[in-house]
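Read the single chain below, which is given as structure tokens and is the form predicted on its own.
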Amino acid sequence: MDVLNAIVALLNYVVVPGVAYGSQLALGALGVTLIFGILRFSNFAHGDTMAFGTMVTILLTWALQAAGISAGPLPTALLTLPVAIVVTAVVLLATDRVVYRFYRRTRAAPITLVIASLGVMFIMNGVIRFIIGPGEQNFADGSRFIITARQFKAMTGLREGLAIKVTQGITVVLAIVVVAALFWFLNRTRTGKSMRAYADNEDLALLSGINPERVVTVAWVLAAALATIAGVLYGLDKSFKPFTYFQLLLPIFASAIVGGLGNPLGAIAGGFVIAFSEVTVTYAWKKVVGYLVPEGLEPSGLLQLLSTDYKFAVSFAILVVVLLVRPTGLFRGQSS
């Protein structure tokens, strides 16, 4: 029984949160790697794009709630998500036309586009704080849990309970649907194949008659969709705070680079590597070990390697190691 309790505790505090967080990072990293593959630069405004899409979702959600409209047991934010994606896509396309297109047409160095994206990041962050404020915003409604710890204990008779939030279930299901749809689009549709060809060899793709502006437009729309969905799922699971999404930029880029920048499959794998590394290193293992060791030998300390305040240090450490040992990432992404 103690072994079962240890397994349940591990599931409750490590596996379930790790899967949900990994799904969120994977979606964010997919947006980063998509822009890198098509436009050949690291988009540092991606975190604030997530924040912007989430902000639009929150404002629309509040409007629906004020009108008495809800999604029942599901979060009302799911109803407003498609509109938020469209608004975010319009903003990204406008930003591309005003900022990035000039540098792209003059074939500016990638570092120039990176610096431009930093400027866009600061502007977007300021706009978001001005509109919705810098404070924390909770916008999750509907049912809170798929199963509560008390219900699990009553069903199993175990001392340890397993709680799964509705937002965690939605995160995993929606992430699977979005990733499957993205890979189907990239591998099965004519536009998706054009994007892959453009990412593999830009000059050869242009000679083949592929319209580069169409490819860039679709890339920004997909990045807007991925960023908005990832941001909303993270905000529902935790809470929304503009500065938090700025901080998320580190684990998202770490996920993309660990998996192989420019490789969609690598972005997904990297997201889960980073998520489980952060959760594992910052979890206090006292309870799990206490179930497994003989009575009287239970540890007195928390058995926690790092405080949760330093979880982003884990992403940074992994990022440094990967860049030193295998710069192309686990799935050999693009190196330029």
Second form
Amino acid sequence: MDVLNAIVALLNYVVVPGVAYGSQLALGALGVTLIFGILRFSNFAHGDTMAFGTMVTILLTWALQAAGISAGPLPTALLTLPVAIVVTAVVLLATDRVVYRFYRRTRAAPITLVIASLGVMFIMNGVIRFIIGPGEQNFADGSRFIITARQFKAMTGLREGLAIKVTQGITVVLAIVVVAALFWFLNRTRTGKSMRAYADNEDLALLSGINPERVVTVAWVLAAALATIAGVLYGLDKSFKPFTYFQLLLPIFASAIVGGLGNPLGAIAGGFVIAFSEVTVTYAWKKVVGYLVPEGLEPSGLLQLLSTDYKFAVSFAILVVVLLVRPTGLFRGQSS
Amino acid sequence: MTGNMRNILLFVIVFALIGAVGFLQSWNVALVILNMGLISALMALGVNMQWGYAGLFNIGIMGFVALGGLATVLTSMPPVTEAWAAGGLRVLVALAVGAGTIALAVRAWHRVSRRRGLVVSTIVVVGFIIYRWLFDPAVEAIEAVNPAATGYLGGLGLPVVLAWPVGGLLAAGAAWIIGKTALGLRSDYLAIATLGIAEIIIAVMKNEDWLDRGVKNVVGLPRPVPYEVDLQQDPEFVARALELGLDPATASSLYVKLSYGIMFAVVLVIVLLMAELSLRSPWGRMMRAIRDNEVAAEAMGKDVTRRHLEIFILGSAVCGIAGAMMTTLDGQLTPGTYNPLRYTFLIWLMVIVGGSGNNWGAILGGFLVWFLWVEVEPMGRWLIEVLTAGMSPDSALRAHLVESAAHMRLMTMGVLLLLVLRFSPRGLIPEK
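Moving from the form predicted on its own, what structure would you give for the form predicted together with the partner chain?
Every component of the complex follows; first up is the chain already shown.
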């Protein structure tokens, strides 16, 4: 029995990665849910929007690195992130002008907008591969760890180490700041309130003089910011590869739906539910259990429920269960 | 009548494009495009049943196509007897236990009223432990049997053409499970659910080495047509080829491709005939009535969810057949190459460009979009080379652009989708 070591192992392998991944998913799901709330369609181009914003960040980061500018212990990408958000927002607004606005005006069925978003996804995917290529890019720099496993062991004298990467710290801090700012905006400002009114009841909002184009513009800008931040954080934490970002679409949508599409609070909760389920189900529990059971009874297998290749299956299974048991999601979302 | 003339003209144009490839590049390339065009047309037909007849938004086509490919391996490869002896039966029992656990859990969820959650989770946990206890050693034993060449259970050793209906059945089975859970939910949810199941199917095929060797690929699948080498050694064939003024090597490869083409065309015609007949039957009318106004159809006493399940299964089965045909044509199963852009969204593009709700449109779209998919890449490379001709030959930018030209096709397809959706939303051959 060695509860302390077990707790540290659990923190190191499950809780810390889960929190970081959950924050990234939550930010992505917020973007999806926001667009769904305001424009009333599932935006399948969101994964590629994340990839696009990240790509811009990477290109700018390379430029800064070449110029010898860095952010000290923090990744240089944090300096270029705001610029990338602006670029992505401009691109999304242009897409809205060229593609989506027409269908909004003609009041097309939501599914038409979804198909249009598939077209946008194709184009964005092509543009990204055209500019930066389909390969993997690593752009994290600065110092790597807030605390390394060795330091932790020396500090506490435990057998298990706890390592926290700088990128994980940044992810959590930035996610908290962004979410706080977003909720302040939605709940306290005039524009934010008009957005919520528009999402709640379009006709009533129009009657009270809310300008729909303005609401839509703000929604796209917010989606661009959320997507870029989520994408950059994911890329810093793991690495950037266009196809991985496309595949992130599934856990992100699962998070948004599990939380209740159109509900920002639900998107955050959904992100953490999905992230923690993925991590716990694909983690080999041998070590943690080994500390907890009496000596001699250690498990011989890895105690891994599913191999990590099946993490999609986890988000999907949770999605299905939630849809069957509570079709509007954990937090009541919109149904349209 | 003029509408019919227009449609015939469209088909003539598409086949003329493929013919032009034959004259300008080579007939081999043209036949390759034609064969994959036939398969693509079949896939588009399946998707058109789901989307065009019933308005179901399925973006998991890749999964059904892959299941068809898996069926080819399971049907046609010879069984690996040592692997079966090592743990074949145990794997089957394990899978049965797994399926039984899920069935029992579902039943308990519906039947038990007190402490439902506790009962169901106990069933799941106990079932899972038994399943893993049976499954893991068996898989290890199977994968240890000559891992470089086999390491899997093999198939049934049946003729490969039988794999096509089997592929359809496999896909239909998967569609039944998905349909039972996800149909009746909102359309966006069905989309996500199908997207997810497709990824899971690919993940299973990539990782379950005992089933299909995973990313080690199964190569050398049996062929329904003779091998080129055998033809070239057949004196009769060589004489016939020389008579036609072809050298035996070219002739043999053309012969093989043409044989495939004829087989695929037969399947396509049969499926098209059945699809057209069903569309015109009372059943087809009911389908379209449901699509156009679900509430009204339901008020008339139509069982909407059940009809949706039927059409979902049928359409998926057609995709499964097409997937089995494709793997047969390739002669190998490579789970690592399934990519949703190519196997799901490209098929969607075919349906939308061709004309959703019209079977002929779907077929036209299948040929046309496949032709573009193949030919845009060389065209894009040519375009880039012309555009960058002014740059110095060792410029890094030029090298990058030429290298990236391959990705032009994604952009072209996206632009095509948006243009058709905006300016001709009913497609090239609209629904009547």
